[in-house]
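The chain below stands alone and is given as structure tokens, in the form predicted on its own.
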Amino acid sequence: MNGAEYIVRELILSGTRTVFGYPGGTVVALYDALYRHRREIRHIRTAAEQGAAFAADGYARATGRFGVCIATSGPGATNLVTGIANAFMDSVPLICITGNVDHHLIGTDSFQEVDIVGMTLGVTKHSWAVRSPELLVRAMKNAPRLADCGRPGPVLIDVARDVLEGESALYDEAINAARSGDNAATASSDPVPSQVEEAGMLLNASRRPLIICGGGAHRSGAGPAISKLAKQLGAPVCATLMGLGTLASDDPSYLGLVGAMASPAALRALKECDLILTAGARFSNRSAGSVDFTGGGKKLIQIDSDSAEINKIVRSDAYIEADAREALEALSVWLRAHEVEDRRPWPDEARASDGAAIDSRPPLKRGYIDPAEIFGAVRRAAGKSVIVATDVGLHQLYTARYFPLEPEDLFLTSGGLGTMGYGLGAALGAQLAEPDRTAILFTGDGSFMMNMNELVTAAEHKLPVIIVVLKNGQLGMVHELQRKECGRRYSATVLRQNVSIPKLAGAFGLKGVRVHSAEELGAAVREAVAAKTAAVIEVRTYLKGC
């Protein structure tokens, strides 16, 4: 078999059901290979090989292991650069299989040649630039188990064209050992008695403790482990822009979102705490915001499955190293071993919580609807279970502090890149990998501009992906610091763009409609529902800076 075949055949023995990608003239051999397959594993071709990358990244979120994109050389490689860094910094294991020119030629300025392993060194877990049947046979055995091992992230396997198109004996012995198991298993490790030990002693001692979720907590299925410790502790319980829905918004425990757009609630716990446990949170800036974590005498306890985030930003005095739900049930087993039950907890004033409030703002012109009764009516119209999507910008926040996610449902969105235009793409994937689920995808004008193409995927393979698009006429994120920091000189931010966006949906073949009221939006979301259809909807509004 040629190379080609052998990736296929690699990936349906490992599972994979579903790749995206588009095609071009160095995978050729792929797409042969694809096609011949295609009973076995479906390949969904996108818009743009961006929308690829967020596709495989929304798939891996939602199946819970990982996702595969496809690209040819030159652009269609350089295309995925923006998904690789995304999945890299949100911690979401990718393949990304990309083709080159044969061998003979790379170096030499060849048409749609890039050295694409060099550009996303900085992104990726590992990169293969494979040039021979040996490399690509050890490049497949490794890719799945890098991306899924330890923290997830992306890998990138590079094949030059001949590679994909010439024979080799070495991959029928591939494939034969992967029929007969004999593939190297992943041991995990268990947290480090001493380093539970250490943590558990301080939080013996501490009398305000406060728990910090973040995405590595809601990936590893923490909540549960949260809940309990909470409750042995008497901590109250916040989350990370990722560790959004680790914990039921109804948990007793739960004060809600730090960070940018942090409910009060959560900031005063910050404030008045002597020790704050984090879990699978990354303290980057946008979380952390001006938090000092350690003043006051505060204690910090980080845990963390990756070692290289121990330590990095803000100096702990105590750390696990270690997955986090295990690590957490660690902790919960040495404290009842050391009599540590059922604290009583905080003082209700400080963990009283703020509710939905959104702060005064101007009287609503006719036609705009206030954010909390958006986010209302659409979980009302939803149902349970659901998948919700965002882009970034002021729209991000608001889904954030006030759509009330749940355990059971899944969240999408660019939280440490902060990618405009990844929410349509990744609502698709995971609506392809979940199809009895609704997905929802919450976005502003200008983000919805962005990746607007990948209207047509979602028009040709019928995915009922329901978008709401907050329309303000602003890039609000950048428009507010324009405000506050450029004394209102707004370049560049306002959008005077007189786009009509049913219109433009229907260009698709696709239901758009604008609504004016709550109650509008909420029958719009029912209706889509029901038929389970894809249906754009657009909502005018005011978001205001956070």
Ligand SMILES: Cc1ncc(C[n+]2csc(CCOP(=O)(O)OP(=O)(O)O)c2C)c(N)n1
Second form
Amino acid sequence: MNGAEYIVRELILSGTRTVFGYPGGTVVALYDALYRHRREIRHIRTAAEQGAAFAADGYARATGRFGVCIATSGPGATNLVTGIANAFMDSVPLICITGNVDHHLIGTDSFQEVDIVGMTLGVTKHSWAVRSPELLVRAMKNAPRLADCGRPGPVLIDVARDVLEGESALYDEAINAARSGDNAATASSDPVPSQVEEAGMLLNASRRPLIICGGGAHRSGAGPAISKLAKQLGAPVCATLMGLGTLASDDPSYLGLVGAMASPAALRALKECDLILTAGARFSNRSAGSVDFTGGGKKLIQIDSDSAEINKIVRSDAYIEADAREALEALSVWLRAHEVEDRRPWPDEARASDGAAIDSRPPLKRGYIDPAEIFGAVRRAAGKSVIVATDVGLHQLYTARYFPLEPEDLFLTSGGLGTMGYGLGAALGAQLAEPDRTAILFTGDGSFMMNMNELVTAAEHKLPVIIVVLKNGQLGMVHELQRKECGRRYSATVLRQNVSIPKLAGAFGLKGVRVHSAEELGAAVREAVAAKTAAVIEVRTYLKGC
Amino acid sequence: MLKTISILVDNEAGVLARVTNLFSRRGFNIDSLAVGTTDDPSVSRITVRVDCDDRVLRQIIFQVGKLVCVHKVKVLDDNALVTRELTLIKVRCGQKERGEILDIAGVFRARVVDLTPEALTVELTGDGGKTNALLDMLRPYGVLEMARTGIVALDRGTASISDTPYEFNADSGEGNTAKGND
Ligand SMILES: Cc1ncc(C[n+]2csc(CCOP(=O)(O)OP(=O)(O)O)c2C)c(N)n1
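Switching forms now, from the form predicted on its own to the form predicted together with this ligand, please provide the structure.
Up next: the whole complex, starting with the chain shown before.
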């Protein structure tokens, strides 16, 4: 068999059922193999490679296993780069397969040749420049584990065209070995008792501990463990953007979001606590920038499975290098064993009272919907266990803050890279992984225009994604910066575009509507959910900065 | 504070690029860098000198340790290591100066490795201080060019990088605990 056939067979053997990509000259052999195996593995051609990377990312976040995207050499490969960087920043497992020119042409600036391995060095966990069958086997054998294990992330396999097309007996051997072989899962290391002890003692001495959960806590399914520990300690819990949905929005310990758009209750708790316990949060300047973690004698305990995150940005007083769920469970057990009594919860005042209150919003024009009502209306209409995706901008922060996310929901957002245009591809990928769930994308009029080409993918595959375009006529988030920092000189952030979103959707063969009230919005969502069809809903609103 | 770090890596194309890319991407400043194979031809040893504080040093160890091509990382103990650097200095040297220059070289135990009517090249092995001192002495004659290998270093005694607790298993993905390839 040739290299292309081998790749596809390995993917099938690893349990991959759907891949995303875009064909081109150097990967014709790969697409030929995909054609041969079309009944065992589904290939979704997106409108552009960036969409394929985002879709693979959404697919991976939905399944908890690596997603696969494929691109041809040169422009195909470079179009993946934003998606790869996005996955790297948010620790999403991807296997990206790119074709490259024949190996004897490499280095000669031949047609559609780029050094994609070099370009992505800083945004991949690992990569292989495959110029021989031996290396292709090694890459295919190790890529799934490397992408998925420990802290997940993207890996890249760049294969010279002649390797894709050339036959080798090594491939048959490798496939036979894979059939009989063990694909042993890598065990994560148990929390070290001395680290648990040290953290436990600090927790025990604290009067007002606060727990912050990040993406690592969410990924490890630490919700119940956090809930339990919070109860024992009487500690309130906050979430970073990536940690949203770890706890139910009505969990009595939950105070809401920290970082940009932090809830007032969370801000107050951050100020008043005497200890912060973080679980799987990496203290990016976006979510932690304004927080003083150690001021006023505050103690900090850090839990992270990636030892490189410990003390990377803030020096902690104790740490546990382990999976968040396991570490938190171990802490609970330690506290019990040391007969630490359940504490009275602090703060005393009513907690999550900040619900839908958005302060000092401008009076709304007719036909504009109050943002606070948008998220409630969609939540009620969409039902339970939904896929919620966002793009990047004010609408993203609003969704994070005002859409009541529950642990059974799947939240897809570009937290680390803040990539406009991420949402549609991600929603499509997740919808393909979970066809029975309702998928909703909240996007802005700027972000939507960046990658609305993927509407064609939704139409082609009849994916019932509900797209809510929050039209404020601005690149709101940057507009807001300019209001504050540039003396209201709104350079390039006012969208004087007269695009009819319903007509645009119609051109793709999708249903599009413009709604003028929260009731109409709710009705449009309910209708799309019931009919299981895609809908693009234009909502005019104001979004205020934070 | 100057720290000497040894890194064992796969002896493969692209590995040095991965390591140095990480240093530049994360803003770790390399003071000196030397690379060469080891007794095991599949493994190379990179020796880097970095001027950094403890926090950055820890970051370097863990970030470098996460690279799949890296087997071991160790910060060498400043009090128990041997370091060497080889330097070649070519100095302008006519017949008149030759005696003086040879005297200077002799004091520093630098060996003459090339001699022509107009120039002389010396080889010096040592640590940075000695090299700089020799350079200062030769400058007045006119240094034509020079090259340094970068520092290489080993632990004193039987201690070795193989004793470091963290095994980062290259490429196989095996033994990837939370400390390894995550
Ligand atoms: C690819 C990309 N380009 C530029 C930016 C910078 N940026 C961040 S938010 C934003 C405005 C987004 O506008 P819109 O999608 O309309 O959302 P809004 O803020 O109005 O809700 C821009 C331009 C970005 N994050 N990503």
